[in-house]
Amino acid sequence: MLRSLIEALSFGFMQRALWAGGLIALTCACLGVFLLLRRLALIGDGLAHVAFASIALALVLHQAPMMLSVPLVAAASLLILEISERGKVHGDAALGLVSSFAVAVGVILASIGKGFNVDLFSYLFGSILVVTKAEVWAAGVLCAAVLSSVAVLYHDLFALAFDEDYARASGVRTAVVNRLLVVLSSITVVLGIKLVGTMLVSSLIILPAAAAFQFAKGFGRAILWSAIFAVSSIVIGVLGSYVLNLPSGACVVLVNFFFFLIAFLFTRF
């Protein structure tokens, strides 16, 4: 196994997978400890079905399927946003709007293009392996920009998670910061289809910081917890899947509950 291990981190596929993922796992660890405290760790899973109708679309229109969900899908998050805030519709209500027709419009143009279902089905469960340099510099760029926000909006931030009604009184921008922490999350979530796939990628955002809020004591180290949860189970979840001959994907998601688990047991017993 060991062998096997060594012979695959050689690969340059491998190594691009390792690196993407573990980019993209980093900078979902740190979206989860916010989004979990403001309730809105649902998110990823509406803003996914929003990707995969954009995906269909882009197609459809022969189009590169991630520069065309970008903008569409941050699009979507500032609409569910705007619902919660001004459509006297709750945060999870917003969602399931939102996310409900993305799914129905996908659907439609998925029986339109009868052609591309193959390529409809790899972005529904993720395709780690295959990712370009293109991609990998991508999530880099995204890592940057999400660890800098957090760093210089950490307050804000903090203040944000626990109580929106004292940070606006304390004089903190809640639109501005709301808005900021959903157009990054959604684009990390069309980044994370890559990963693993439109079915599984809210798992990356939910798991980690969930373990990580088992036993962690302190909101910088729920942060780091978390980061390390979702880097550790993008490692052993892709050379597991490479050894074993699994999805990749899969693999990622049980690693990061197997996580979850023992730390929900550890804080029990």
Second form
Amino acid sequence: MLRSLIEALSFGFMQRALWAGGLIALTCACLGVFLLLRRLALIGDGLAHVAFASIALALVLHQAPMMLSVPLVAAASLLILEISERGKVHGDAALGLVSSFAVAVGVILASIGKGFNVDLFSYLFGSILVVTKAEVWAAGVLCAAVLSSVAVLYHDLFALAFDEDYARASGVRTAVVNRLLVVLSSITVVLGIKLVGTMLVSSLIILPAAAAFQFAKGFGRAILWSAIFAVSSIVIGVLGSYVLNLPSGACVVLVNFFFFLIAFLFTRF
Amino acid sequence: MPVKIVEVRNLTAWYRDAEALTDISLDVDTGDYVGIVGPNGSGKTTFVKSLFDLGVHTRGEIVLFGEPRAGFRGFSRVGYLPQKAMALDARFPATAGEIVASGILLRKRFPRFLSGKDKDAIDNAMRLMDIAGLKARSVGELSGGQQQRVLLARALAHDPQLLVLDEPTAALDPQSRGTFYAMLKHLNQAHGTTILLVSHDIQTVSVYANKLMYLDRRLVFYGPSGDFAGSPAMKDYFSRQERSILCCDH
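The form predicted in complex with its partner chain is what I want next, because the block you gave corresponds to the form predicted on its own; please supply it.
Expanding to the full complex; the earlier chain stays at the top.
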């Protein structure tokens, strides 16, 4: 087994998968803490559905799926906020509204462009092992942008998550910070799709943060533990999938769930 | 001549599409300690939310520290305790110390780091609220009263010139309430902190506050606490018996 692991690590595609996966998981884990506390845990799921439609559109138009998805998913995330703030519906309903529309559009586009259904299927479940060097760099740049934004806005995001009225009365521009949070989330979701696909990307946002919340005392520690769980799940999941010859995206999610289960049981018994 | 901290002109406010306050005009001067009282649904919280533009649709003019509310950026001069703070998320993974520190950090310029002076201010605020030993404890583990003290310490930590407190004593036991009111009086008298305090407890508030604002969707009374019971507006509003119950200390 050790020999298999050493062998796996010697492959370029595996190194790229671990780099890209680690960076994206780290970003998902940090944002996940804020999203869960803002009760926006399922925004990853909703935006992944939008990404499904935007990838289908990109394939119809013969464009690079990720390049088209980032602006479209970001626009959809802002639309979700607008509907929930002005449309007399709660955030979850706004999310359902936009994501169901997007899936319907995606299905119609898939039906129009029959030839690309196989490509589209690869985005449903991710393809981390075929990440290119350019994609690793792109992931690195986008992750750096998201993480530095989180670092700059850390105290604003913290206050917003804890008590929005207090944050606003303290001078935090809550409307701007809220919008930035969902736009950063949409970039992260699009990146995460390469890893685990549209079906499972929300788990990268939810599970590490949920596991950290089980025992972390203190906000900084919750983010730290969420990041540790997320990056560890990539390393164990990707290498484990190679050794056991299983789909890597699903393995990453299972490892994440296993971490959550341990944290949940550890704090109760 | 006292400097005006809050100026309100012809304020009408709507909360969830219903008119909650009509045509309110008043000034709050430096060093005032104003008790905002009135029955349930009288617009007390709406008034406070209007001051900070917290999801309340308003018409009229609000000026804070001489700046119109829309362009107001002097948040380091303001401390605020929201009413709903009592119902904070018990699962929120933050320590009491982190919550109190946020009161200071939000008002700092980037990069926001705590200086030694800031750390002392946090310790002092927590000591003042008798929660110094809870600094490393998770807020979710604390009782309702302890959580309320944490939030009060957060409102006090940056030494604000204006302190706006919406039902601050709701989760405190009677003994702590007395200590809390005495502490506010000290802040008001010794530091000159201007205080706006929303409460249902008109008897207690009228003892400590030097001004009372009685709201019932409109401004029924605004003036010195001592004038409250005998004012013509209150005579019209309350029966003699109600006045004697409400204002037994005057």
